[in-house]
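Presented as structure tokens, the chain that follows is alone, the form predicted alone.
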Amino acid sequence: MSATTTFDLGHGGAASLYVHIPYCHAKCPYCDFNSYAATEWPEERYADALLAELAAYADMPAWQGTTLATIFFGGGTPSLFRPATIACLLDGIAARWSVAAEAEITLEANPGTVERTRLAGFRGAGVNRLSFGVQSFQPDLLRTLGRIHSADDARAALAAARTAGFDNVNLDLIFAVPGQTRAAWAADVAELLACAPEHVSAYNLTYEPGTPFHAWRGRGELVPLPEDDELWMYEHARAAFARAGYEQYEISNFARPGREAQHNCGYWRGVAYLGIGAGAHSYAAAPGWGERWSNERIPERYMAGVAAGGAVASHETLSFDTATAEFMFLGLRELRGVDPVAFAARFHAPLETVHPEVEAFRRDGLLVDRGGRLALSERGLLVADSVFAMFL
């Protein structure tokens, strides 16, 4: 980043770090995040890039004494770089940075993508938690989808990350799959359950702008499963992970009791959080109502800003309309809801005066009032991304 770049994030607090790695073996044509598709990658530069960007925030003052309390490896696939490398990067943040000692430190990964001994290096270069993108256990719809692993793959994954010793691990699960049917849907949620994670996150398919599954629908080459269909499978999810003992936190994940995804908690809740590599975002509460900024997308721009002393892309400086909307609505993904009280320390104005709506939805059921905050109706968890839009 640049001499001139200040931002403010630490004020000697915790934040969260992101590190993406871009690469992947394949591009899933329904992806819009940033990674890109490759048969080899420069692992060695692009790790030593990071380290670079790391060391540049490190010495800023606006940092010192933060403490990082938790840390994600996103992609793309970071399961594709080595253990040595991931343990190279945990080393080199440890050196410049404090770490919570019991801080969540995450690695996504593709289950075609491992096997134990891979998976033993990976905790002992301290990962302590892992997110497989199992998303379909059904031959055909991991082809729809476009992955390359199969419902085997994902099975000896985590039986691989067991006896690797991960004791907190999640599976991503995709549903409203074009093809899918009830049933299909119904023995995808089983099986998960059969393996008996600590945490699973639900997605329903969204058709992204810019990604092949948008431009197939366009087309009419997808045609997208009937609303019924995916509030039912949203609903049968919610039943059967409910009596298998998991607790829905978010709109889309769900958790044993403690095992809630510390770092995406921090997003919902406007906890600081640096992002480091290509595409990577950052964000701080102060000051002013926040800034937010993002770096170079494309992997060899990324390493030669790096290189010449600035990666930022863009900035923004968050007015107060955004950052009140931005409390609401990422607030409200939990199912925990919103603090009016910490709203009005934030913001120095009562909640009410400054979203009037809420008492609309109050009234249409929408939101409730539970144990002093701000949530989510029961009818509104299932229309919420209706209920966001009325913030912004």
Second form
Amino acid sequence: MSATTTFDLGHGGAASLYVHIPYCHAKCPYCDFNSYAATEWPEERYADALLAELAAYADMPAWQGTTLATIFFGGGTPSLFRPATIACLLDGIAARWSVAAEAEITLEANPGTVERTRLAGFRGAGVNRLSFGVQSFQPDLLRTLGRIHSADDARAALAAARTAGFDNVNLDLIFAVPGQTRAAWAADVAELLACAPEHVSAYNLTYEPGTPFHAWRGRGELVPLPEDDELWMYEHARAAFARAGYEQYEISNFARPGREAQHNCGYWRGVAYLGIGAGAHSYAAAPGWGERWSNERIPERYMAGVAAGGAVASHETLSFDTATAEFMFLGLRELRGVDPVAFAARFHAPLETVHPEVEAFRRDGLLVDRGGRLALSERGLLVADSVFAMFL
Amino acid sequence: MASRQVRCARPRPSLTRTPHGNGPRSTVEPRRAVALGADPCNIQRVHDPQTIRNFSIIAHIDHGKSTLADRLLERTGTVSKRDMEAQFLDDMELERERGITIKARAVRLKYRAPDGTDYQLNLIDTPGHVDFSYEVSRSLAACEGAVLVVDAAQGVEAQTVANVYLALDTDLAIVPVLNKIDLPAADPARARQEIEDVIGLDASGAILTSAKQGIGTDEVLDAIVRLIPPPHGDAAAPLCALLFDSWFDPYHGVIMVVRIFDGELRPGMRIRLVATGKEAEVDRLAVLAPSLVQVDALGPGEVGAVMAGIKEVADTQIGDTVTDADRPTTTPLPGFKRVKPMVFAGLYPAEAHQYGALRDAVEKLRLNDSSFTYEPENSIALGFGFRCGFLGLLHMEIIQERLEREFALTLITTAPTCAYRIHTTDGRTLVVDSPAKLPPEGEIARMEEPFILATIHVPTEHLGNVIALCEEKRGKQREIKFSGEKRALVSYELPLNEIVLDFYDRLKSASRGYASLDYEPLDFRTSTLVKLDVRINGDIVDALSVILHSERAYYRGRELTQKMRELVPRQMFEVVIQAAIGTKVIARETVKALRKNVTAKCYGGDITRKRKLLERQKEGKRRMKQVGRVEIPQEAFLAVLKVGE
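Now the other one: the form predicted together with its partner chain, given that the block above is the form predicted alone.
First the chain shown before, then all remaining chains and molecules of the complex.
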């Protein structure tokens, strides 16, 4: 991005900010995020780089007048950073950017690593939402997943969060873990509901290239669950969460009314976001059909890049076709679906003309019209990737 | 797609097991520089037949035929060492790669014997696969002798045997050569014994050579002039010449290679091809030395090239007699057969936009190979393509491979079939070479299928297996003859239909490779044939239909549907695969609907990555063929070829 580029962000000046903290105590064998196991990390140097990167963006005309509606500290394990560092970052953000009064400010935390005493500090720094990577309450599954916390840690972490004053907490669960039985998953779901978080993410385990899990599966050391079990687990979770008053608003996300993750919704809705930190991704809806770019992934190279004037490693200008496809496969992740009127407004062409395949999906009962929007049907939800691929 | 989507472009094992040569006599490119050269070797004059020897080389693949030929060319100075590309005779890319000879070709060697006599040696190279046995027989008919090359380490291989028998049937003198004697594993005594036992030929005088090392080359040349009789012929008689090879050259039109039996050929002469009736005036004569060297005349016993401005290769049929139009011979050469395609299959471009390129390519191949036929065909599943006729399965594979390799096409081939004769209820008779052209069941009064007479040479120890195979293939035994204790000759009347798919491969495995097959068309016989359709969610996949004997239908139907079930990926709905005869379903398999394909992760705003994963998924679909709404991978169209394996 050149500093002379001028464009409006396409979304009335509202944007999200993502801050990547790439360090972890241990790297989980299924994880393909940009994270690095470390016993110590250059917390101040890294925070300085984040602030420097943020300052550079704030000086760009394109980002003038932007209001940050959400801020998300993701990782890695952001809770490894001291509350004072997080406070310093949030202060730095607020000094240069307009932050909405009710902004959702999320921090990801590991139940096993978090110092529960820190939670109050994070709250005091301005964080108002926590997201814990619980993953499971079953000791054997936590071992399989390489998690270093226990089920008790998870429960204690949530209790500490409440004590610290957090009234908006997400818990992550993973299902379809090798060795996981249907009963074990049902138990995880029940335990999670007993914790009564405001938000739940239930992720189907995937075997990502480059991870130990992928290699182990290739060698036959890990045997994926049968499709029928995966399907049962997904359906069980959907039903159980619904009964407990959590609305499924996205493929893997469930929330009490009004507690949807606004930051993530921004991704699906084409809201502009700035990603700062190692390997962070950014998106601007303009100029043209939008741009995506991302930073150097290796933390040291990222910091060196920022010091040298820029850490962007890749940049992509979206074509019309790509942008319209993204509109569909991102928007359809939300169960409410996409708005054909918004599509036509953005792309100056009717949705059905650009994506005639919509009609076949309707006929097949994979897409449905619901309240003026086009959404995945119950069956479409289960084969969402197959539906999404057709828009490309 | 680099490989044949449908059939692998690499030589398949079944190909490498074929005899020492095979393939159609076809080229697209002119095979040699056709600029007619001067005559440095003074080969202008018509030769005394006593100093001519016409011979071919018979050998199993890899036993050193081409290397020996190279040594002969080199030793006689026909090709200088400097110009020698390794394995001169096999200059087509495909041949080089397979180490086999696809085309017949001839080359003249000038040899001065130790006694000072100058000889004209015509080396006539032959293809050797059963698909081309007629062409082999015509090449051999142009010779008086053959050099039999046997690898001294490997001994006699099965595929050599058939051609030796053909040579013996043609009364050729055989010069046995044991090659590769430089190898540590060479066992000339054992190889000699095998020649005597398996072929029944006296090998006591077999020459020991190492073509690679140049050992024994002189002895081979000496034996050729000593053991192979000179040709006989009457220069004053009406012209009688055997046409045994022809190809299209863009500058000279069709170039015919002939062996003269009687009379003389001279430029300006009007010639007639007896079988096709084609008449033309000779423009030029040449010998292949090995590039074309113009000559003034060709006399009895000689081999040479004739250029007469003929435009169509189809006018110059292999085995035809070339005679003087003004003074025709009264005794054309025996053995001519019009070569007709026996096996038919659809060839389709894997990607529709290659249709035009495929059309150009088949047109070009047809220019040089009149045994290959084609006509446009249209498949619901595969789009536009061509119904093509071939001499046999190997011919089909070679054509397909050449189309893919030389014209950079990716093809889908449908199941090979033969041509059936259909008598309709309203009294018409149709010849149907494609299941798609079969009239509705109700309009068919009677169907006939072609039979062939198969002649199989087999060691007696494998006789039982071979008979069992022939019986399984609905064969009717005609006779069994024993030659000595170890070899038998079996002849069977077999439906061609049973041969086209896998008979040759099955025969080879039933006899551990030692059986050889030759066949000729016999007649058409009434049979209870049915058309087996494959339906996918109710839609007939026309490219998968086959015509077969009713007794075979149930088994094939089951196999086919099972194979398809493995190959059709799960879709967003259930896919029902049925095998049906008319409306009667005889086998059914189900590909369950894809129940779940959703991975939720889309982390930290890395949308690009997610999009690329989806794009890859979509790309896989693009390579599929659509039948109704079902996506079928191209491999599935091959399933029909693979059942029974």
